[in-house]
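This document starts with one chain, in the form predicted on its own, laid out as structure tokens.
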Amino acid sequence: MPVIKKLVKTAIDFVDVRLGIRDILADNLTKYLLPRNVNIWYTLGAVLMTLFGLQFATGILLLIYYVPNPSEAFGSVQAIMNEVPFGWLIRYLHAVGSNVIVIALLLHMLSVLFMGAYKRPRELTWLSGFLLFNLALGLCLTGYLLPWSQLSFWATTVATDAAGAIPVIGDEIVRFLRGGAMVGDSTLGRFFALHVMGLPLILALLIGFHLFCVRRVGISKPPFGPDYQPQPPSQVFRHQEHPGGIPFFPNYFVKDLAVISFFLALLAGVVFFAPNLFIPPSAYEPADPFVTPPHIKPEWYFLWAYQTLKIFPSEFLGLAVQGAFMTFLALLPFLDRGPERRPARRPLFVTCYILGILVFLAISIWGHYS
């Protein structure tokens, strides 16, 4: 053991002399201070990083056996589930993990909205996070088709059909998404390329930019407690310091680790005891372009959009409402310019916030049972 410790120290000294890694680690771990009242909601970023890492690892393992061809895709997925050692575990971790990621993303965005952490000077942090959320949904959508099951085939048909409601260019967008008039070989090829290369590359770049923004601007202080006072917007760049705060390592790192463990336990619980919670029976039938299954519906996180298209008299109007809502969310930091972040001092915002959540849940439940 002493020999190993000496070798490790020699290796670290070698790198440290050339790159100064001890200073980098100290600046970002033990000397990096966070607000003393930082709460559990701040850990969701680390949870998402862990879950995205797990998706990346399981996705690579699935690629070893998956065949992106309509005549073999479904069979290759069945082989992964039934013949490859622990293939079922890898596939369930990947499929269920995508749903857990959406849950964590929604909770992360809701906590940022509730605490007003999107406000100046964090507009770019919010925008990059908002784009990450939409990109994650895009990854879910493109990955949905890859098993080439009845569910994935017809859900993709319905999803791409919606773009056809856009006047003038709608049909061209549908053909572009599908690579032809119908969902087929070209669609699978395009979605596969986007899912395993295009979107993950953009996602990695966006995550890097998002983390840079968070680290560069500094962690926002939770707007709670008698000591909190809203800060007037600064006209020059200022990194938010937290004198007297807690170090990221080990104090805050332990909290991160606890919440990450909770989400991993939740993921493992669903995988081992209810793996079909997010996977309907039609996902186990091969795609048949000539037989439309009854009551085809999207994943739970798209139900609100699915039902919105049915509520309005035309699909175009439904798409316009969805686009307006998403644009409003993206531009919120530029519209809500007040420095006040305390929820108790923002009754109008909190009322709209609660009503928005209730409407989202109601429309989603309506879409599930409609």
Given for the second form:
Amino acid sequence: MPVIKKLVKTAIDFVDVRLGIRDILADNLTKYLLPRNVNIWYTLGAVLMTLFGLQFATGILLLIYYVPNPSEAFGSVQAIMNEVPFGWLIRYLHAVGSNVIVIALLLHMLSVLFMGAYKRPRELTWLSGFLLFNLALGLCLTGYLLPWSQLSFWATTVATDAAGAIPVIGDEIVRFLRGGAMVGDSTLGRFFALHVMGLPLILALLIGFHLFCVRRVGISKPPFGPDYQPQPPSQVFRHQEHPGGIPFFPNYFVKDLAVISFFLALLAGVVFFAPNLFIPPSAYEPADPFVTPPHIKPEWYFLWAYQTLKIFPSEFLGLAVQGAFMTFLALLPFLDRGPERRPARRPLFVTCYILGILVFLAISIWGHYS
Amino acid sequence: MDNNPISPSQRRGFLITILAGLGTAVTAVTLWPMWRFLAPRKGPGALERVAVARASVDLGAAHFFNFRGAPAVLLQPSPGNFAAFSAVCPHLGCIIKWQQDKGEFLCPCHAGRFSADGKVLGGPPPKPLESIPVALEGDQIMVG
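Given the form predicted on its own above, I would also like to look at the protein as it appears in the form predicted in complex with the partner chain.
Everything in the complex follows now, all chains and molecules, and the chain you saw is the first one.
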């Protein structure tokens, strides 16, 4: 042990003399103080970073054996599942992991909403987070097509078709998304490029910006406890300090690790014991452009959108409602400008919040059974 | 608590040992599937013999074919006699050519020359071409 200790110290000394790494580590780990009442919901960012890292690693591994060509894509995925050692593990981690990411994203978003952390001066953090949420859904959608199964093919047909409800330019947008009149060879090409290069690149840049915002502005103090007071808006930039708080490392880092472990255990549990929870049987049949399977439905996180399109008398109206809701969500910190963040003192907001969750659940369940 | 026999440094050492052990286990469990996923698999028939139609090897000419995943060459130096060699030059791994007019192999990379029975005639190759056993079975030549 003393030898290893000495080696580690020598290595850190080497980097420290050249880059001053000890200062950076201290500023961001032990001297980086979080509010004393920081809660478990603040770990979801670290959970998401871990899950995205896992998607990145498993994605690169899958890329080694996947063939992005309509005649070979399905076979190559079958080969990954059945022939490549541990191929099933890598693929299930990637496919199931995307669902766990959506769950974590929703929880992250809901906790930020509930604690009013999106409010001034964190509008940019919220906006970049909102874009990240949409990018993640875009990655889910583009990734869904790649195995070229019946499920992939028809889910993509239905999803891209929704854009056709936009007046005047709708059909042109559908053609553009698909790279042709129907989902086909060219759709696979563009979705593959987007999924493995385009979207991940933007995602990585945005994550960087999102983290920069969080670190630069400072963690928002949870709006709970007797000593919480809403801050009046400041006209100049001010980093929010938390004197007397707990150090990020090791105190909060351990909590991060615990919740990360919980999510990884959840992921492993589904991968090992119920991998088909998120993967319906039509994912195991090769795509057939001439046969639409019955009961074609999008993934659970798009069910609400799918059902909304069916509820409204015209598809355009349904799409407009979705668009309006998403725009409202994106611009929320610019509309909701009061400094009060305590949920108990924001009855209107909390009512809408709970109703919103219930409506989302109800429409999704309706969509699932319709 | 005053006569607690475990000192903080002992406690720390214990925790570090546990963490290091856990870390090693987690790393191993992560790296092993990745290693197996990435490791090249033995193709089917790594030990299989390859059949080449006798008619495809003319007298004095060379026939190149794929033998267990690497290029190999069949020669018919005299009527009814066949010889097979790995076509990979033992110098730096380039693929040799058959020069029918001279009756010898040439490696185009660094001008290594081999006789029709695989021996080094000149150039940098350190050893002769690897010879592969052949057997005649009807109108097929079984290599390997």
